Every structure is written in C-alpha cells, then in structure tokens.
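One chain comes next, on its own, written as structure tokens: the form predicted on its own.
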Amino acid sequence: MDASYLAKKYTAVRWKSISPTASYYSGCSAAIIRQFLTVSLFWALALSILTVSAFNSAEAATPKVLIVKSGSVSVYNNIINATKERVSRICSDTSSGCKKASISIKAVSINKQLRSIAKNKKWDLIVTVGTKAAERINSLKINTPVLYSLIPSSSYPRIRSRSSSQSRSAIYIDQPILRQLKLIKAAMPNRKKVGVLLGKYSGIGKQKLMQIIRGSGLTPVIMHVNRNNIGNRLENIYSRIDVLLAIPDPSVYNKHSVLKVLLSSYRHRVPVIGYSAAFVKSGAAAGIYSTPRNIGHHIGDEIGKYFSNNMRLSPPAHPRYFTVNTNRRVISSINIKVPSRKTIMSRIRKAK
C-alpha cells in the first residue's frame, strides 16, 4: 500500500478524534500545556470557592424568621399573607435600613416536626399567632427571641412568665380600653354613664378601670358579674347606665350570654359597644376592633423595625391599627343617632 495514502488516512483519523482545544494544545510544548492548565485550574477553583463564600455570606445575612400558626383557619392565614406583605412594603424602601427576611410558617398540628425545626439555631426571630402557639413554643424551652400575638393583654404576664427566651414582647389582640372609651365619646357624645361588666378573666381591675373611665370625662357604673348571676346584674345596670361597654371575657361574653346581653340592651335602649366583627354583627350597636391584616400589618411593622433596630423588640403593645364598624339596623331599633363610620375614625384619630 501507498505510503502517502497510510499517512493521509491515519492523519485524518486523529484530526477527527482529537478536539479543537487538544488541537489547538498540539502545536505547543507538553511544559507550556501543563503550566497552562494547572493555572486554569487554580483560578476556576479559586472562583468556585469565592461563588460559594459569596452565596453562605448572602445567606447568612438574610434574616429568618418562623412564624408558628395556631391553626389552618382563614383568620390565621389572613394575618401571615398581611404580614408578609407588609414586610416586604416596608423593606423595599431603602430608607428604611430594613433587611428583608426569609419568612418561614409552620402550625403546631405538626407537633413532633415542629420541635425539630423551632428549636434549630437558625432562627433569628421566632412569631406565634394566637395563644394556642404561644403556649406550644413555650413548652418547647426555646431561647429564640420571640414575638406573641393575637393573645390577649390579660394573658401576657402568664405566658411570659413560662416562657424560656430573655427577649420577648407580644401584639395583643384586645382594644385598649382608652380607644373604646374614645369611641363612644366620638359615637355617643351625649352618653356620659358608661357601665361594663367585669368577671373572672377581664385582666383590669375595678378602681384602674374607674380612675381610666373618669379620667377621659365619662361616669364608670363597673359591676362584678359571674355566670350564675349575671341576669340580675343586668337589669341592674342596665337601669343605671346610657351605654354598656363590653370587655373581652369569655366568662362574661359567651356564646350562653351574649343573647342576654343583647336582648335586654334592646328592652332598656341602652347601646352596646362591642370588640370584634362578630359581636356587632350579633347585635351591638357599634364595636372597634382590629382586622386580621390590621394585626398582620402591626407584626410586619414589628418585624421590620426589629431587623433594623440592632434585634431589639419593642414592648408589648395593644393593636396599632384598627377598624370602626356600627349595626344600623340596632341603631335605627332602639332610636339613637350615631354619625357614619367616616366620621367616627376621624373624631378618635384627633382625640387626644
């Protein structure tokens, strides 16, 4: 066979099975290529260790927060979707020096998964919503800052008091009792005798709750009340009084009393003021009370203030957003004038 046909068929075979960068290397000295390589080879490491750095750094520095749920109803849902919003609203500003964090949410149904992953280092800032998670993160003997919410103000000191972390504060759900007394004076400016029904879990004492009530230029009629005689007491106060302030005590308002209390406000034409939506659905004359995103804004606000406040948390705190609403129909039935929900919120907001 031809010499030059041997040496164009195996040159040609080479070429194919060779890659344009190896043939790109063939021309050069073995020495050169090596040297060539070992320093790719250093840089693209160097590189790739850099790429990871930068990417734990950026991890590192997003703050986590977990916010653990008492539950799977809306009302728990509504309050974490206004929550995130409000973050990320408020983070989006660059003025406000505040870090956006990974926000993470978990319900204690899940019971043994929910130890493991609360009690991870991890977390810079632990939420709860609603006093059933406040009281299971507690158990849990977690030294995370926590922020409670959704519990009531007279169920704070004992849920502090069991609690492991040293940083802690809360986002009550109740009104403070001077907004409620603002309401009726911006509602009912002719109504002066205002009377309330205390009981065993009310979390306010009968003289604090005089000295609050005179103080805003208002007559308190407080009585002491029980299930067993709080029929007496009501045709009592109720011939006493020109409205009826209700508290939040689920020994005094519950689901066998609160007909009692409506019906008879009705009979002596006394309004009732009410402390959430449903109670003025059922039949108060007006309520004040803060909406699922009301409280999902004010721990978005919490949130945000905590990540650019050198991790501190503020001290516990009635709702700092709220709503007016008024039953018009119990209104017009028991003949009383009340101006709309606009003129309302604007009389509270410039009272002082």
Second form
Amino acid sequence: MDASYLAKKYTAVRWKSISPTASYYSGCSAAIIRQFLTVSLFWALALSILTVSAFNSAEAATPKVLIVKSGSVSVYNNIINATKERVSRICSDTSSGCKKASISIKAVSINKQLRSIAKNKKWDLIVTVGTKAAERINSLKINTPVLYSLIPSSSYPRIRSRSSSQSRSAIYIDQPILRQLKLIKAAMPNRKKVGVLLGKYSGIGKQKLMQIIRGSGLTPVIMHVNRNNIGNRLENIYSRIDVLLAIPDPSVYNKHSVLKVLLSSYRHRVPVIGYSAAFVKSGAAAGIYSTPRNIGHHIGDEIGKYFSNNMRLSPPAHPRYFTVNTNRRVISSINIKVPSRKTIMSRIRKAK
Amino acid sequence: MRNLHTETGNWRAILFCATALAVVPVSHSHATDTVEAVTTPITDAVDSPDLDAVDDVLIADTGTTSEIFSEEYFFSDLPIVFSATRLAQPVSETPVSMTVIDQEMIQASGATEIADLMRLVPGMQVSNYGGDRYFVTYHGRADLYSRSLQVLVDGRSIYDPVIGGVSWTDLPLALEDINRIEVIRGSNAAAYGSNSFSGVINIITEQPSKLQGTLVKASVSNKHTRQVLLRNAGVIGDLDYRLTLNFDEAEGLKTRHDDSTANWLSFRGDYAVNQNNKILFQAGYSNGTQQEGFEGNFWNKPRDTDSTSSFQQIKWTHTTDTDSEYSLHFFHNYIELDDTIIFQHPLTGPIDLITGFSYESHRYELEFQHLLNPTPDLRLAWGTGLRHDNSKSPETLNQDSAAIRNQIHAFINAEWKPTESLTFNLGGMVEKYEGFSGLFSPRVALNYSPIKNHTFRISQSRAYRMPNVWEEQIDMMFRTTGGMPIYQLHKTTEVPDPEEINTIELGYLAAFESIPLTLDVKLFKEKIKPVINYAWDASTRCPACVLDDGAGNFKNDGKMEIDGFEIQLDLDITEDTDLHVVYSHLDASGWQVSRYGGDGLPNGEMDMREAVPEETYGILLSHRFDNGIELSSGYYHTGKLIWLDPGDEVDSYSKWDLRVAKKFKLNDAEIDVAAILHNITDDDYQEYYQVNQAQREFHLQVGVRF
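Having seen the form predicted on its own, can you show the form predicted together with its partner chain?
Below, the chain from earlier opens the complete complex, with every other chain and molecule after it.
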C-alpha cells in the first residue's frame, strides 16, 4: 500500500464523510462494532500522521490543485482563467459537491522551482496544461493524481505510459471524429463523400475511420499521404470528394502544405473542415475546435467533479465544449450554402 | 458545377480577380462570432469512439518528428492562404463574361492542339493554316495571326510584336501541363494589358506539386503525327519543379506542303522562400521546322522554314500579413523565324531573286503590382510597368537595324461592393508608346443580383490595338541577290493609328447550387473605329524598283460594328455526365477599303459582314463510366466567312469528334489510353484556305504515369 493509495483513501473518506450508512449498523454484533472501531482507529491514526507530515498546515480541509502550464503565453493563461472561473462558479452552486470547501488552485509555469513545488505532498490533484507540462511532470516521478490537459489524443498513450501516477486522465485538445462529422452533416448536409488524409500522427487507423464515417451515413474516401506525395494525392482526392475533413496531423497539415491544401480546395470547390481557429482563418470553409476558454471550462468541470466524486478522475475525453466557426468569404467564393453558426450549432446539439 | 470560378494562379488573373472579388478583409472574417456550446455539452461517451484507434507505431514515431505535435500545432498561426488576392471569384461578380476550360474539359474535348479548345468558347473561331499551325479569333475579322486577342501563359504575354499575334506552334506548352484556360470574352485592357482588344486567352499552367512523378505519353495519328511527351515533376526541399520535353512530327494536310516538326523543352519552378514570399521561375526553348508555300506559286513556293523561340520568366510575390500582395514580374520572349525565299521570276529569267519573312524579335517586360483592401467593401489593384520590343527583319522592314518600341504603362482596378447584391468594377490603363500619343483604356461594370443565383451585368469598355511592327513599317520587296530592288510587295507609307474598340455589354448569369446548371447569356454591341486595313494600293510607289505598280499598304480606312448574343450552358446531368453548350450569333456590318487606285483614293472595299460568321456553336457531352472508361463527343459548327488576306472565303462547316479513353492501374503506374476521332464523318470542309481540306483524323494516345 503506497502513499498515494493511502492519500486517496484518506481523501475519499474525507469527502464521503466518515459516518457509515445506516444499513451498516443494522443487525451488527459487538464483534463487528469492535472491528469497526479498530479500523476507524487505524484510519484516524493514519489520518493524523498524514495531516501532520504531508500538509503541515491548518488548511488541510481545503482541496488543493496545482496547475502546471507549458509556457507563459496567453493561451495557457486564458485556459487557467477559464478554469478558475468555472471552478468558482461550480463551488458557488449549492448543488455541487464543493459547496462547503472552496478549492485552492495554484498555477505555475515550468521552471526550476517546479520540482520542489510539485513534489510537495500537499496537492490533491495536478493538472498539466500542454504537452511540455505533461512531460515535465512525468519526469518528476510523482504519484499525485494527474489530469493531463491540452494534449493531442494520439499522444496520450505515450504520456500515460510515462506517468508514474496511478490515477491519471486526460482532456484532449482535438475533437472527436464523430463531432467533426456532425459538423459536416449540420453545415453541408448534401455533401456525403468525405475525404480524409491520414499521415503518421493522425492517431486513427483507416479501417476504424471508415467504420465511423460509414456509421454516420457518409461515404469515406481515405488516403495515406506523406510530405512528398501530398500534392498528387490532393488532386486525386479532391476530384472524388464533396468535403475534406482535416484531422490534425503535422505530417499532413503544416505551414508548407496548407497552401496547397487550400488552393486546391478552391480550385475544386471542395470545402475543407479545419481543426483550429488558425485553419479557418487561413481559409478552411468551416472548422470545429475548442478554444482555450472551452478547454478551461472543461478542466474546471473536471476539477469540481473530481472532488465531488470520490477523488475519481473521469476517463480521458475530448473537450466537452467546442466552437464552430465558418469563413464566409471562402463559402461564398466556392459557391456553397452553409447556414449560420447558430443554426449549425443547434443542429449539432440535436444530432444524437 | 465546374467553370463557375476564375483561377487566380497568375498575376493578370490575380489582378483581374482582385478587381472583381467581393470580400471582407480577413481580419473581419474570422473569429467574428464564434459560438460556444456551453449549454449543451456533447458527451464524451458518444463522441470518443476513436480512442482505441491509437496504435503503437504512432506513439513510437512521435518523438522523432521535426514537426511539433502538441498544443502549439493547434494554436499557432497558419499562412493566410485565403486572401483577397488568391481566392477564386464567383463568376457572378466578374465584370466580364468568361469561359473556363479546365483539365477535365481539355481531356474530354479530345483536342490535340490548344487552339482547338477554343471551339468550346462561344464566339470563337478556330482554323488550321496548315501543318500543326492553328489560329483562333473572337468574332471573326482575322487573318492567320489572331492579332486582336491577348494570350497570356501564367501572366506572360505571348503576343509577338512583329507579326502582332500568337504563334501557337512555337509555344512550349503541353495540354497536359495546363490547369485551366480562362477566356475573357470581350476587351479588357484595363485588367490584362494592351492588345486585350477583342478578348483574352489566359492560360494557367498546373502547379508542379500537382504533377509529381513522371509522365511518358506517345501519340500517333493517321495524319502521320508522331508525338512523344516526357514530363517529370517533383519536390526538392522548398522547390516544386516541372520539366517537360516534347518531340513532335506532323505531315499535315494531304493537299498542302506543310510537314512540320516541333521539339521543345519547358521548365517551371515554384520556390517558397518563406511563408510570405515565393518565386516562380519558368523557361522554355523550342525549335521546329515548317514547310511553307504552294505548288505553282513562283515566289511563295514550297520551301522549308525554321523557327526557334525561347523565354524566361521570373515572378516574385510577397504577401503581407495584412492581406495585401506585392509582386514583381519580369519576362523575356525571343522568336526567330528563318524563312528566306530565293526564286526565279518569269520576267527576270534565270536571275535569282530574294525575299522572305525572316525575323527575330525580343520582348522584355517588367511589371510591379500591388493588391490591397483599403476598406472591407473596396478592393484595389494597381501597378506599373515597362516594355521593350526589339525586332529585326531586314527582309520585311528593309533595314538592318532593329525596330525598337518602348512602352510604359500604369493601371488601376477597383471593385466596390456597397451591398451584397451590387458590385461595381472600375478600371483603367494608361499606356504610352514611344512615338505615339498616350492611350487610355477604361472599363466600367455593374453587377446586380436582385435574387440569389441570378445576376445581371452591364458593362462598357474601350480598348486599343497598337499596329504591330509589320503594320507600322513593313517594307518588303523582291530584290536580286545583289540587292537591286525589283518589285515592292508591301509597304506602309504612313504609320496607322491604333484600332479602337468600344463595347457595351449586357449579361445575365444564372448559377444554382441546387441544380448543377450554369447559364451565361451575353448581349453586346462592339464598334471598331478606326480599323487597320490592309489593301492593295496602286499609289504606293517604289521608284527604284524595276517593276513599279503599287504595293500592299496598311491604312486606317474602315469601320465595323458587331451586334450579337452568346449563350453558354453547363449542366452536370449526373455526377459523371457533363454537358457544355455554346452558341453565338453575330450580326456584323461595316466596310474596309481593300484597294486604292493610282490616285490613292479607295476604289474597292470589303463588306466586313462577310469576315464574321453569323453562327458558331459547339456541344460537348462527356460521361465517365464506373469501370474507368471515358466517353465524350463534341460537335462544332462555324458559319461561312472570309478570312482576311491572304485567307479565302470558306463555307460553313461542322466537325464531329469522339473520344474513348480508359484509365487503369498496372502495378504502380497509371495508364491512360485514348482513341480520338476528329471529323468522324470525314467531311472535306475547308479551313482558312480553300485548298486546306479537312479529312477524318484518328489519334491514338498512350500515357504512362508513375
């Protein structure tokens, strides 16, 4: 039984309240009561030791979260602000689990002090924001539960495999394929043939993807590409599809290739569905992505849930909140009809 | 629905599109009102089916990439590809009527010559001079040089200053390398430069990145054409390149002495310096021989001519982050024709006489252009440039020194879109040729879409055609090989003024998304005055000549009006079946002097009605079968017309073509086999000369791409 296990048990007990359920007492014998007392005593002892050694503070009752951001740029700060805002809103909500005790959140960047800050046992949960923070925390070999956020879903298995914490989960940066397909169906219902270019970091296999696209009632056209053949493959795929769904992958979509991808798209009048605000700004017809604010809100939800749910992290997930954006100039230029963002959003919500 | 948009791949097209695009600057277009689905989150259980799809290979690779795959990938900026200067433009917002011929249509047409594709454009006439020499004209009134059309290849004007036209034969350009051809039907000097008189053929070659790999293509025909095309395209670092080599031999028409060869090489390189700067470099070299002349003609006798041409082109484009673009474009064209004729005349007996059409010309052009969006509803394109033409032709100009012509020009085009349904286009070009007074070519257009999918357009424009070097200063005669003048053939006695065309146009365009139909109707009135007429002039004297009875002369006597309408319809009957129909009805009137008496007064004129065909139409239907077989057929009709000197009156004719092709894969190679029949019915119609009799042509093409 290692320390993290103990800490988890301890916090779970604390949050669930120590009083056993009524059924626990019903029909209980003296032996059972004695056993219960022994166990309780053991726990009380363990609790007091931990309280003294790990927390060494009177604020022991306040859950503490350390957020480690990968840098100091505004993206991270916006996420953290949104997280804090969300957490304080949740905790002010009387129906939520954190109504009694507010959650203390400390945000730090990756720096030399991080090791000593993070190794401090007082943290109930560490949230990393971004890949660098995730890798840094992993390198510290600490056992505190970690929520890795703002990482590509395809890199989570690698991050997870290097994590020394037993309790960990993730909030990805990228959107689930089904949600992207919902955008296509909501924004351009007549476009059925969906093209996808897969590269080495796409994080999904061709067969699986075909299954998902077919399952959505659309027709998949999937091609593997690399830096050298993307030009030819683009011509080929654009002539066979109604819409190109861009799945984030730096080997496919990057600063160099985006020009080709989009110029061909205009020539073939095939809209591109982008995965980031920058992609839509650059010239994709529409995009679905999560803004820093969207992700911050999800992290906030997750923190609140964690402390109200037995210190259990939800399974790894794509961002709960997302944004739909369209590029009207591109839409009018390639002469397609796309409803307003509000309409698209409500259609996506209604889609099951 | 193809052909609804213009390509913006080259500078003139960009300029043109810049003048007509209706847009809001990028800074306004993104992140305007993003919507957050805060209230109804999509649950992860439903939306994360791809979690299990991550496999170990992906994970192992991640660390080795030079590309960052982290949140930075999602939040870092990408180059603004979509900008005012690059985006395709809805045809409904262009100030002109245009026809776009894309690669798909090029293939379906079964055309073996670029010029032949112009049959797909309403109002265009195509003719075969003999051998592999074709020429095109818009609204008739042409000789073999298509003088009134501007032809651009990636922004490079291939209009030759000496002949004042386009030599399609010398063009180092394969049909396979073309991305699309945009044909502007009507004058548009304001956007495409001088000599965009009756229309503009704007050829945009394919980006090398789209052609990666090697193509080997061989063609043969019953006309004894043998063609081999080799192409390799690829990527070296940040450079995309394409190299094409072509070997061509043709035996031409049965009735003509017109065998020809054309061997050429062309290169295109696209170099991305960085996100904001790119350089386009192109070069080509071509060498060929053409048989010329007619049996029984004592001086224009059967002979072999030799031509060489080359070009270099470089264009630097700088895109700023504020959605404006600067470009600097330089090119040099060189053409040399070796056609010296040594003959004996019945009157001079065994003495060798000499004449010929040999010439050598250089054209250098440098141009700067700036595209910008000063306000969301206003777009501007302006630029300035200079041109230097240097032409040498002792045989036709009677001078050993070069004829030099310098030109400077400046242009501006503005597009203003005050409301969603209204687009104003205003443009103008000022050009000044050394020795001529300045010329101003304006264009005004208003596009109005009262109902979605329906656009009405009214436009008015003026353009000029400068006399070419021959028209300006031809002085061609028969001499003895010792240099003694015998007889004057052609001589310009007074430099003619430029031709001027004034056009008013009403257009209607219907383009739907729900049904794959585009209909473009154009009504127009063109007035050309003055014209440059070629006429026999008995008053043109050559006192030193042995025989002095007048000569051909270029003057400004005549005028002409063409009224008419053109219809273009594109219908995608099914996803794999396309129909393209064009029709033009031209009603011309006017005259030009064809003969001057000894007193220099007109004593013969040509009715210009006859130089314009009343009816021209074409239909192209194509279908792609699921098994890779492509079947297409084109039917083209050209009304009766008289081709200007030295052409003949030729009767109306129809030409019916058929193409069957199959694409298949063999190992890693893509193989494309096509059988093409031109003139299925074996009609012996005439083109340009009455002696040019058509025959059925059967072409077989095999292409291997790997």
